[in-house]
Structures are given as structure tokens and as C-alpha cells.
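Encoded as C-alpha cells, the following chain is the form predicted alone, with no partner shown.
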Amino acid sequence: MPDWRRRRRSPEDPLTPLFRFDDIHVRFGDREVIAGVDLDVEPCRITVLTGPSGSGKTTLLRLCNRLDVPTSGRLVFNGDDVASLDPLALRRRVGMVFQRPTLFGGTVRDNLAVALPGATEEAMRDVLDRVGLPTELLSSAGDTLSGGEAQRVCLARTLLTEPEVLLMDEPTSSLDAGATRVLEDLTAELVEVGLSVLWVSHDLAQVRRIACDRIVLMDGRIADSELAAEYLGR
């Protein structure tokens, strides 16, 4: 069973954040991508990040798991500062699911054994059966899947590492709407058994569909109450 099931807790307990962002700052060159955001996550729940193009929402996402790092200020997960974790351990325990569905050459089952290397046929077997895909597929070659199957594997891959967390970079902007509810399916039934996940999307459909939080990110800011209700279109 992954240790995250067992980690549960219920919403009338006192709740540690999940992540606390702590004026933290984000320069890339003479260029502030982020600036000065102070933000709890809370965990076991859908938190969104949206907001227009250029605002910040993917560099923040990347911070979470060292991907990108703050010029300045402090970011804490589950009280932890991120800057004293080790990035690979850090990167089990807070996995990603990117854009764009990659895989690597070979079959579903080479690509789920990248993610950890001895990993059982059960196990394997286990975590298709997670995202929806029929156990067959372990010996089908990556190249030969639907857009839908690879971003369904490439979660699959993410969750045979058993994190407590998940990001997800817009992870349906390549799929149709079929595919794309799949994976916002999977992802709230995921929540629902103690998973948390911080999900970035600019289809505000998508955002009202799926957000237990809406956080708004204009300009490297979050947006106040009034900018994001009116962004929000409420």
C-alpha cells in the first residue's frame, strides 16, 4: 500500500502546510519571474495555479521540487526547508508530470522500471491498473500509444515512486477532451485517498471542473481577491 494512504488526514485536524512559500523571489537574468509570493498549500487537496501566459505559474510549480531554486526567500515543504533536502530524494517523494507526455524508447514496462529500477511485475501491473490502462500494455512499444495512454504511463511512471505529492505542468494541453477528463478523473480519485496535487492550467473550464484552490498568479504576484475573481470570470 503507498505510504501517502497511510498518511491521510482528516480535514478537522490541525494540518501542517504542505508547502509554505515565504516571500520568495525568482530572478532569471535582469528578468523577475517571481516576486515576492508568500502562499500556503494545503495538502490532500487539488490546488490550481492559473493565470495569463508569462505569469509565473510553471517556475513556481518547479520550484517545488528543485527543478528551479528562489534567488531569495524560503520555501518549506511539510516543515521542511526545501533548500536542506537532497534533490533526488526530494524529487520521489514531490514527482511531476510535464506538458508534453514523454517516454522513453522501448516498452511501457522498460519506461516504468526507469522510475524504479527492480521494480516488481505486480508493482507494475499495480500501478497501470491505477491510472486505467489494461495490464497488456506493459509490453507495448512507448511510440505506439495515444496521446491519452502515454500521459496516463508517464503518471503511472510518476506514481510507482510512490510520492506524497504530485505536479502536474498543464498535463492535458496536448490531449482531447476525452483523454483530458480521463486524467482529471484519475487525478481526483487519486485525491481522494490522501494524494495531494498542485496542478497548473489556463483552461479556466478545467480550473472550475477540478480546484478544491484557485490560486491566480499575475505579473509573478498572486492577484488579489478582486483581480482573480474578475480573471476567474466570477
Given for the second form:
Amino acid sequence: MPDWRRRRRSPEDPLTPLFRFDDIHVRFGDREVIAGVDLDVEPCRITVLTGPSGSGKTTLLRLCNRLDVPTSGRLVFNGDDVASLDPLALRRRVGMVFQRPTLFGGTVRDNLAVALPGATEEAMRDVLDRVGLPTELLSSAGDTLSGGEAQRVCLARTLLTEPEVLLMDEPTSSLDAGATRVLEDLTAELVEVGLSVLWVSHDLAQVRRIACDRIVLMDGRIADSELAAEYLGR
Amino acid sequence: MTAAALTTGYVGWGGLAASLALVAVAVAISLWQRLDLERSLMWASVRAIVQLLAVGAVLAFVLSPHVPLAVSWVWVVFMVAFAAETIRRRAPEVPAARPLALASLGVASAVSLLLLFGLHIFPMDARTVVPLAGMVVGNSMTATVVAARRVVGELSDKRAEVEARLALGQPSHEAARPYVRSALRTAMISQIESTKAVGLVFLPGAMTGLILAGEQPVQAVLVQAAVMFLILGAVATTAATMALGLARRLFTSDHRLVVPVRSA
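Form predicted in complex with its partner chain structure, per the form predicted alone context:
What follows is the whole complex; the chain from before opens it.
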């Protein structure tokens, strides 16, 4: 099992943000989805991006592993311009769990092998154990799992690439309350051992439960403190 | 019908006119069932006669001994271009369909004809170049359209899965592979089924034509078998070229999926 702790940032380097968004704009056709975002995201914390539907939360998240790219502006990850990094290497350092559990065909073992071809049986058992799933599930077909189990397999699959950052795109929106709490607790444990998390959520109760930092987006911009307080206080 | 037609399959103008009786049967059915297809049936029949007569006239010119073989190859190029345009119209949601179809049909025609003539299966002359290229292009068109539409459909419908693969650090060609494979299987399966059913369920065109023209059945079978294998190879080549080329086109160089939104 990878030692997450070794990636904990050194105390001598407290000022470099994990991500720095510098006047980021994203336009899809005629629509400006992100309209000038300046933001520093701190490492080793759960930073929650929240806001109304269509405010640009998911797009902002997808810039971090380059599934989308900014139309203008600069995004810096750990001091490196994201545009200059190899996207495939970046995506293994910045893992992502999607809104709906997205399992590929085949068994749980097949799914884990996509993330790390040639992964040992032991590594697969360890990672399932880490997300609180019984190792017997390895041979189960993906489509026999519950939503909560499937989402935890997705998390396990992402953890196999040993990421430094987890991007969580409303990962509990299709889960029941119990499965939601399990995933939140697992994520908090991962942060305890050095991972950084950006979590998109529109569930304000969840924001209050998990967030170390809260960023409120409205119409593709970061809401000022007054608007943010009003939104979060609803 | 003339005595010649009964013995050699020769059809004269009278025979052609008589065969219109079968179109009349179709028109009668349309009228009886109020299908409102009479005009379409008649227009299709007239158009077919005019097109075939025009092609026949051009073929007669191309096949005449004083015309160089290069003219046949120019015709092949026109056939490929026309087929590419047809594919573009039949797959409007597919980006860059025309250039990809041109490349697919071009590659398939080149590979299959090179093999056929290179291995001396057929002699390379005007009599063989145009009809064999026609077989390649005509039969590959449907498979090319299916491959193109399925690749776009699969990558669009399974977008979440593809992006989950990309997010795990898979390069785009690897992330697309299961979906391209599925599209290719769909595109090729129909030709494989036809090849399996040949002789049992239907007698294919080339063989029927040769037998009607008085050729010995065994010789007709040998020609038909060679043509079927030609078509099988051509269908696989065009479908694969289209599917792989299109899959490349639907990702950016930095491995992002840019599949178009489907209209239907």
C-alpha cells in the first residue's frame, strides 16, 4: 500500500498553493462557463466547491486534471503550469471520482487492473480494504454491486494510481445517507494521511460536515464573502 | 422473351420493357395498400434505367481496346469520391466524414486490388479494374457508415466511462479501444453473416450474372468466391480505417474527449 504520509507537504514550503487559478476563463461555444476565477487551493485539506447548478463547479474541477482546458488564464499545480505538464502523468497524480459510479465491464478485479495493469493481488486486496470493502468482492461483477459499493470501488480504482490529489465531483449525489457518510469518512481519513481533496457539492449540510475550505461559485465567478455567507447560511 | 434470352441470359429492349411488369406489380401493391409510393417506385425505376444506361455507355467506352487503362483508374477515383460524399450525407453527425471516408475507401481499394492483381487472381485490365473496384466501394459503403456512426454513438453514450478511463491516466487510444472494438464488430458482422449464408439463402450478384450469361456454374462459383473474399477484406479494411481514424479525431492531442453531441 502506498505511504500517503510521505506526500505530506513540508512545513518549510507553506506558501505554494496546491492549485493556483489565475484569471481563468472557460468558454464553451458562446457560453462563458467560468468568467474570471482567481483562487488558491491549499494542500492537505478538503476544499469544497459549492454553488447553484450551472455555476461552473464541475468545469473548475475538470480543469485540475485537464479533462477540460481554460480558454484563457493560467492554472498552476504545485508550482507547475498545468498546460506544460504531461496530461497522462498529471491525471495519475490528480485522481478523480465522478458523480455517478462508473464501473467498466467485468469484475472488480478487472476494474482495478485498468487503473494499474499488472497490479498484484495483494495491492488489490489492500486498496479494497482501505475503502472498507471485503476483499471477496474482487471476483464480483461490477453490475452486482450497490451504488455505494460501486462508488467505493471507483475510489479504490483511483487510489491505485497513488494520486496526490482527489477530485470528487458530487460523488455522493446518487448514494443514500449511509453510503454518503461512509464515503465522507473515508475521504477525511485520506486527508489525515496527506491527500488533498477538491470536492464539488451542492448539498449545504454536506458542505458543513466535510469542508475545511468553502468556495462558493455563482455564474462562473467566485462569490464575494457577503454573497457566499448568504448562500451558505440558507 | 427471345430465344436468345432463354438460352444465354441475353435481355433485349423488349425484355427490359417486359420486366417493367414487375414494377407494375409493385405499383399495384402500393395503390392497393395506399402506401403512396407509386411515384417513388416509378421514379426509382426510371432513374435506375437512366443511370445504368449511362454507366453502360461509359463502360463501353472504357472497355474499348484503344482506351488506355489509366482511364479505368480515373473512374475508380471518381467512384471513391462519390462514395465518400454519399457516406458524408448518410452520417451527418460524424465529423470529418468525407476525408475519413476518402481515406478508408482509398486504402481498401488500393490494398484489395493490389492483392487481387498482384497475386494474379484476376488479370489487370479495363474489364476487371472498374467492376472489382465497384464491388469494393459499393459493398464497403454500408460498413463504413455503420462503423462511423457506431464510433460516435459509443463514445458519446459511454462518455462517462471513457472519461473515467482518461482520468486514470489511460492514453486516448487505449481509453477508446473497447468502444471502437464494439463499433467495428457491429460494422463487420453483417458482411460475415452474408458470407456464411451465401449459396444457402441467396445467390450473389456476380455469380447470378455469370450463370445468366451462360458461364459454367463451377467457374461462376470460383469468381464469386474470390469476389466475396475481396469484399470481406475490403469491408474490414474500410471499417477499421474509418473507426480508428475517427477515434483519433474525437480526442485532442492532450487526450481529451471532444465527441459531438448527437442529434438523435
